[in-house]
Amino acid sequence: MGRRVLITGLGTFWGGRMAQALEQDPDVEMIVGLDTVTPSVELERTEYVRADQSYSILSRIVRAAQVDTIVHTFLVVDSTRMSGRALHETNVIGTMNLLAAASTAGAPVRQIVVKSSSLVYGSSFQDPVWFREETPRTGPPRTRIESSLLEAEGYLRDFAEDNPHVVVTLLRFANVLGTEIVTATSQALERQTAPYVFGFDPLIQFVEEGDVVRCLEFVTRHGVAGIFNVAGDGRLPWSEVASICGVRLLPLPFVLTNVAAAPLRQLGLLDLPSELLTLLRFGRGIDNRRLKDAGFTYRYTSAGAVENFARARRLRRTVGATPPEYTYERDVEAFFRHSPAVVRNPEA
């Protein structure tokens, strides 16, 4: 019998991508995801399950559909996207709530891959030039997302000690920039200006959007345990990445920068949360070689995460919008599924 994967946050960029990537894999048998949204990219084997915040229908999903294998995409890594409360409902009960189906007595669960953030290492002026896997915070957590994500990753290491039968991997990713991933960061650097925190100019750390996906889908495939960096050699000045982009920066006050860049989030002229104003100041560098030697090569560097991007950037704004999003029909999946009419192989 071939693998069985559960993927939660089945409508987020990562969580339909990597259900689409297994979809290409003949030894995955059984694909299921789970998300509080329908998912927003085509599949054609991939089940969905419309779920609740805290995945509060996983255990009986993993028991019913036999799942051996569980991606954890829906970790919330933007504080902008919802409210405190919402967000530790999603991102520590949620996890909460994945590991206790997977340590239910007779659970089948063997592997357990989880996508977390660099934002676990805070950014200050005290931290060291390159974060490893074990490398300490300099300091306690500064926001709510920092908070919940350290958080789930004690509940995640707890599991792991508790549960040596199961391959636990935990992915800490840095900024992800790509042609199609909207992050915070992306939506700084497609306006005309985006900010910096008046004399700062930290070096800061890419990670391309394919890259992430044949990470996890690398970790999951091999069975890769322990904890990762995942990042694109190098770091670039803020300066350099906005030159690159073609954008102009806009200074904020390095005193009071949240309150001075309260109006322009009003205004809609600013998308950075809280603690991406913070990596402004001070950057952050994360040690990617632990991944590389377990066998991953990635395909671009952090500068060429952000040239990707630009080139991407330029071609938006010269061709024009991107067609029309793909929207999930329950009705018009199980047509291309199950239907007699379909033909299933063509060449036959």
The other form holds:
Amino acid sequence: MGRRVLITGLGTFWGGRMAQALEQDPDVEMIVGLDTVTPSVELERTEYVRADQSYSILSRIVRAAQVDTIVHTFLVVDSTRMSGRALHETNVIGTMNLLAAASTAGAPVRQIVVKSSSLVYGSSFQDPVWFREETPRTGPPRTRIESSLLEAEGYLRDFAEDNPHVVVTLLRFANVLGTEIVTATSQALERQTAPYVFGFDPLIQFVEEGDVVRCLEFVTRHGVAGIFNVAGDGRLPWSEVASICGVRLLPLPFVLTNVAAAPLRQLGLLDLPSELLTLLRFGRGIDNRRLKDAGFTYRYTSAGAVENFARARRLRRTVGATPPEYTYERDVEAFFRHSPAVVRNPEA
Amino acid sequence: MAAGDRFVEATRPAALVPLRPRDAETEAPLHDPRLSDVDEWGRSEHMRAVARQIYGPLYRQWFRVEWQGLEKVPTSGGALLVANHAAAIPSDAPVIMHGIEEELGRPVYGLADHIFKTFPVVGTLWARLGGVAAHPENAFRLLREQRQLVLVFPEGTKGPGKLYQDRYRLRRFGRGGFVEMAMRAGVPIVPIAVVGAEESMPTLAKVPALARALGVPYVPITANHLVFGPVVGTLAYFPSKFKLRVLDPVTFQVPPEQERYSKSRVMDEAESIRVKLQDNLYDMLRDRRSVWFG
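Having seen the form predicted on its own, the form predicted together with its partner chain:
Let us now look at the entire complex, which starts with that chain.
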């Protein structure tokens, strides 16, 4: 029997692409995707369920669909996406419900993959150059997004201890850049000028969006357990990131940076959340060797990811943003998946 | 806590890892479109070359640095260099780093207090020129994995933060962290006694209230301020004669890469190195006829 996968956050960039990747895998028998928004990419056989991450719905889905693998891509790692309150609901309560649903008596779940972020390490002047997976962060979390991710990871840690029969994979991704994904960092680099904190030129690490999807697929397919940092090789100064992208840098004052940033945010000239402003001061590096030792190969280095983004950016600046080619239509999707009129195996 | 060890153990990463043979195609190095030469430690060889050009005359003609026992510094493999620390803005770190880099042709990574990273411009420059934050993870990687020379001042900011009247009296050697660093990395400690730094920028008084307000370890008023004025005096050193003596390397017969080492053993070793350094400093001072001419 093939694998039966539940993807949370199907409407997110990662959920959609992960579902596309798994659809290509003949070993995957069934894919259910959960989200409150419709999928943004075209899917062939994934079943979309419009639902939030409440415990009762999740546990019913897990049992009814006999889910053996959960891919949790719904953790929000970009605090510009939602308010602090909603962030807490999604990251902390959502994860708690999901793990509770996966650990009910007789639940068929055998693997859980969680997509977290290197934000859990923070960014501080006391940091080492490279964080290994075991290295503790050097100070308490200062932002809501960091504490919510830490709390979610805490629930996962408890789950792993209580359920030794489940393969638990926790992936911590560095800042993502790529051809399509929109993050606070990519938006900052999309304009002609990007901010920097005067007197600081931190070393920053990136991971390319394609490598992220390939990594999620890799650990899911091979059942790789443990905590893994996911990031391209090397770190590069923010000034170099800007020159690769062809962006000019404008200084923010090094004292009261957040105070100075507030009016700029109001004017819409700056959308960097405070965790990114800290990153622009001290940077962050995560050691990616454990995942490589597990057999994963990256296609891009940190600088390669930036260059990839820069090429896509130049295209966008020339021809404009391409409109989405796909919009989810409930009836159309239902027709192709379930109508007796559709011939599903033409060769047979 | 970001990650508990128990979680790592509970999920046994190695147990389920598929052993995939890596194909030759992916072994080729990835395309890495870097524009600058800033490495993972934040150093830039280009900027370091420029700095060496500027610093060379200061090293040769101003401080007239003299080394004893330089051959005791290993020419290959990792080693932890340990020295006494002095002068309001420490002049000993660049002297040791420049000296060994010029004489032995080996780079030296200077570990400094994290607080450095919070200073705009200065912190960035320090990193580009070869300074690294004194985090045990950084030291381990440099010493054990990259087999480099690492320089550390066990007194920390207490060394340069002391008054001129306490010159050449070693402060407490922290909590012996430097000994643990060397033990974990399996490298020898090479102590270096430095004479001359104390007189290059003597601290006459300190302004604790200002230090607290600025969030820095100390704010000194130096003799240089009185002689050269408040601006130039902050940067200009007196031309004291520098003499450095490299002591015999200390090795530890303990297995490397341990999580912890016996605290008493660590403190004993730290204290014995401190005593050796102190004795050698006194010995060098007995022979010194002049602060300016050695």
